[in-house]
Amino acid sequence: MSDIKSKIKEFIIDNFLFGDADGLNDETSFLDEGIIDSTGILELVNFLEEEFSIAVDDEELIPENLDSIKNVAAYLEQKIKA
């Protein structure tokens, strides 16, 4: 899971926090922090579709899947597991 999680932290740095991650962890909401507002959420999904090779459903799109690293991780192993 630590290749998965720091996919998605490289990604998160990178694309919404301009390379400093300071503050950034596991469990940093991304909602609550300003990090990523809707929009961003949208471009959170499109990176783990092609990353990952999966689809994330319309049900899906819930803070509880995607709104830090540990919750992004711990819904991708599920995902990948089905």
Given for the second form:
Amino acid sequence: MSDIKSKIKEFIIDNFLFGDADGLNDETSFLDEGIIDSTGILELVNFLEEEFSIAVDDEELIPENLDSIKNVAAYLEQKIKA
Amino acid sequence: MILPACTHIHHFLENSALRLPDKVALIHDGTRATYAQINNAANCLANWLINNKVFPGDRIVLLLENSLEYAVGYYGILKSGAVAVPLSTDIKPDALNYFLSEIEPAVIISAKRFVRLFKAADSIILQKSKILIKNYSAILKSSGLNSSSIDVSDFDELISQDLKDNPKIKIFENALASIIYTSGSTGKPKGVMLSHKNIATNTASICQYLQLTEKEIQMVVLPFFYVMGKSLINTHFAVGGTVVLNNKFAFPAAVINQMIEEKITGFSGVPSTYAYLLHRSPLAKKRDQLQSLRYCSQAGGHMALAVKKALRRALPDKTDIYIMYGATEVAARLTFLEPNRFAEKIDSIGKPIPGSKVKLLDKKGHDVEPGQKGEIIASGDNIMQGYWKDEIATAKVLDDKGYHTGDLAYQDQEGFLYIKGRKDSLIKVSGHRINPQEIEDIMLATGLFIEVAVLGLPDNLSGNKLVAVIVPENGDCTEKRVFEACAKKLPKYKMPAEIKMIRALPKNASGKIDRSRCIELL
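Same protein, the form predicted together with the partner chain this time rather than the form predicted alone?
Let's see the whole complex now, leading with the same chain.
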């Protein structure tokens, strides 16, 4: 789990925060904090699909699954198990 | 529905508050606010502004996401006679310094999320304005802005009274109501000055052609700081409808679910909104549950034919599609295509909206014949007063003929308009003048990509070379396949010389493709 979280965090920091992780914790909402826009969500989804070999269903594109490091990690765990 | 003639924007809200006080006007997350509540809160703000020596013509910056506070702020500013200047919520500290220096606002209305931005901005510039922040006293007094040098107050405290009486301030119909900055594909952003009359007449015209009534429930995913977003709140408040604000369009499934729950009747987007919905959302899958959806409208630039056709297939049969055209400089809207002509005139932007006129003029200023290309020149009560503090830019686009849009178009025999690129975006390659939009449409029709931007880069040999920045639909899209597919559809001189694949095209905050940032990627 912590490995998954650190991979996601690294992706977010590298791609959206340009190395500046100030203020990003596991529960920070990507959208509310202006870290990711809709283009960014697609990038995140592509990353998850490639990195973790999962298929993200269109109906799964909801904040509960994807709007924080914690939510993404919980979603991934459930996808990988399934 | 015929609206009573309105010359002032805030009268739309005031009339609806009088007629339908308890009707829900705005829904956002857990908030459901009625017309009376919004009008009373806007009255409080207007009185506060008046009592704090804000005079007609003074500028007030709105730096807020779509929210109840935005609506209260916007109408409260207008009621006081001041000028609403919404800024993009994507703004960076340097840009904020620049805009604040240019606007010299008396007051800035904002929210918690932007405190970090204010801290990074120039405090000497910030000290010149009063700042109102939503819920400031509860959350931020300890960790907020340094209040000894910067004048910060709590927005909620100012608007908490129940004030039914609308302020009695004399505001002329030609008085400046709002300055809206254009996203501008190149150069520095320009502040478009719109009067009460500009916006009020355009609002009434839009209500008329979209046949809006108080039954309307609009899903708003476009930001209010963008002119099309602004027209959504004004039109729906004018007819006494309801706006549902969803700032989470990045999660399209959540938006579709809310559209079903709230029985949404209208949805509006720019081309990328629809490209995104069609690519990654359960829209088609849930179409049978979208039975209340009366119409979808699209403006904010040309939408590719392939996207229009895919949208038609994905929506319920009875949902109308309105293709529309406009600009910030015309207070939002200039033309629209009647939905019953959609299939037949699919690439047209339709005809002028009620109250606006369009002419097509050649380089010498003469009217062109049907079928001939000319620049779209717009006139009517909706045409802006000019650009804020920029007389040179104003003189370039406004004259006695009207507003020169920079868009090239032709008219068919029935008077339907077809855009054929922009005056300043044609790319000259080996002597050919190429409209990048045409190539993008053809490339999108191959079905290999989600998005394409065709750009011109300087080239020693041909003057410019075409480079296509593409977002592939899936992993099967190789460079070889792209070139093969293009070669079947495009003559050699229109073929991109290079292709660059990326995950997503850069967009500005209103969802339009940001071409200068695309070029930076190359």
